[in-house]
Amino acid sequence: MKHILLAAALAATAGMAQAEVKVGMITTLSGGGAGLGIDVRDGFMLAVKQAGRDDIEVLIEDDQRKPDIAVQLADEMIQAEDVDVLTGIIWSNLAMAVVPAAVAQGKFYLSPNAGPSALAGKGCHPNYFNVAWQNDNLHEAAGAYANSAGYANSFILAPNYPAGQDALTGYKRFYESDLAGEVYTKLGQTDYAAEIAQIRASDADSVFFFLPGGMGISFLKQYADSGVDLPLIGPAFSFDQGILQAVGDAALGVVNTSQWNKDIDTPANAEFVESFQAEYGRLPSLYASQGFDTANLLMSAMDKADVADADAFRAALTDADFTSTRGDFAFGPNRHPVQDIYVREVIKEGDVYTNRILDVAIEDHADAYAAECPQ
């Protein structure tokens, strides 16, 4: 097991320091999708480094995006390493494999990315905190934006898997007009010629799509080349810093929704963007901001309570008394964020493709499942 012992040098002399908190980070560092895990890890570790604390130890492990490996790592961290807090998982299906068992064993779980609806509603747990978003949030914001942009006939598409079905449901929850078409594509599909022809043949006035990772790259490139010029809307997952460089001009001007962007005008965010760039030589993505916020939330709770006192620590986490990169941040009753969600547009700054904020799509947005979470 790879140990990152930040505390090592200081801890030897600091016998009087507060109880140490041991964090287990399970994230995707190899194979396809490693970019997201690397961003979360780098954001998290940047915050830890900046805090310069001697009472936090982070163990980092690669789940290879495989649920069974993630479960095995969680078992190892709980049984053999006796961590206090788990974090790091990128994908909803891995989170569903790990989180319920981990919190049932009394560990805290802070989610820096995945927010499946099953963990937000009936399956919520007092030890589970989501620092990113509930999965539907960005799609709901896209629906709200479509209304304000005056779209009356959207064509919507997503991969045929739970997060894809949630995406279209989320969009439809806020979008108020007609649908020109609703299409589910194959998970991992790389050619969208058939779907683009369907869009062309429909009488849509706008297209909403949720195609994370490589799927979105393929779709955007092919869409830009097809001659169909209906406006596109999507969640930030197809427009993060890592992906945009691979899409290039095809993404320029496309509108997308995100809870974070590098031009959110707060001192904390400006400092985060600058220090991330200085440390790693690239612009941070929203995943990096989520990792950074997760670490800062954890350390804010450590300042207030001892992790051994679960009730006090839980209360300290619930307070969310930290400065988020996205400005205001608070937890709703199901310990998921209540936050502003922005509309962004893809632009080019010099040679680098990135986003700028156009407007707020929804203010103080909470998720649709909070009411189902038993208190």
Partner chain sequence: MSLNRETTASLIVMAALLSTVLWAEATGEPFTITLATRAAIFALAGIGLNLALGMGGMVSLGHAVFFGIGGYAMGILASHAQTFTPLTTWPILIEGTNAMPVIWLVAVISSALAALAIGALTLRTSGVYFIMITLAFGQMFYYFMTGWPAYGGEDGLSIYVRNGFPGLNTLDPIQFFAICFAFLACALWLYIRVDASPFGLTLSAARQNEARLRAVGIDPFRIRLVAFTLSGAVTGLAGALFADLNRFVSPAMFSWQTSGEIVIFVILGGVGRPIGPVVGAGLYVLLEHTLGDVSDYWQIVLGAILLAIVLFARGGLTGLVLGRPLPHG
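Show the form predicted alone, please, because up to now only the form predicted in complex with the partner chain has appeared in this conversation.
For this one, just the chain is written down, with no partner chains and no other molecules.
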């Protein structure tokens, strides 16, 4: 188990007091999705470093994007390490394997990414807080954009796992026209020749896809090489800062949706972008911003309540009394964000591929499952 004890200098010193809150971070640090977990980790750690806290201990482990490994790590963190808070999971299938059992044992879970619909509606829990979004949200915004762009026959595809299913559900919830095709791919798939052939053979006027991490890199490169000349729409997960550098020119001009971007015009966001670059030598991604916000949410609750007083700590988390990289931040009744979601365009600044905000796709958007949450 990897322990990181955070103090002002991020170093253990003689006589340091026992940490008041122990955080177990289970995230993906190896394999095709490693960049996502690394960004969440780095954003989280940056926030704690900047705050100079000596009352947080963070245990970090790599789930290898495997549900069984994630469950094993969570069990060890809860039973052997007695963590107070869990966080870090990127993938919804891992979240579904870990979160229900963790919160049932009285632990708090703060999600910096995965937001499966099952945990937003009937399966919600008072100890589960999502600091990023509910899975459907960015896809709903993409559907709204497709309407405004006049697309009338979208071909849609996503991996066959909870977040992929939520993605296509979200797109269809807001998209008002016909579908030229709907395909679920294998999670972790790297060859999309068959899917691109289906797109070519269809009468689609646009393509919506959700393929995060290495899946998106593979698809975008193959799509660009295929000669299919249909406009692409996607969520930020397929056009994120790390992914764009690997994809290159094939992504230029593509429209995507996100609740965050580096050009959100607030002092807190500008400071975050600058400090992240200074600390890590790269531009932050939305994953990094989510990790940063998650840590700041946690610390805001710690400033108001003792984690041992579950009711008070839960209330402090619900208050969300912190300055988000997104600007205003508030939870809905199911402890998922109510927030603006933006339309972005992939551009090139010097030698760096990045995104710029074009417009707001949907304002003050809450998820579709909040009414189903009983607690």
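Superpose the two forms; the largest set of C-alphas matching within 1.5 Å is the rigid core. The structure displayed is predicted, hence computed values, not measured ones. Numbering follows the first chain given and starts at 1.
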| property | result |
| --- | --- |
| Is_shifted residue 203 between the two forms (CA, 2 Å cut-off, rigid core) | yes |
| Large Cα move at residue 303 between the two forms, threshold 2 Å, rigid core | no |
| Core-aligned C-alpha movement of residue 163 between the two forms, 2 Å or more | yes |
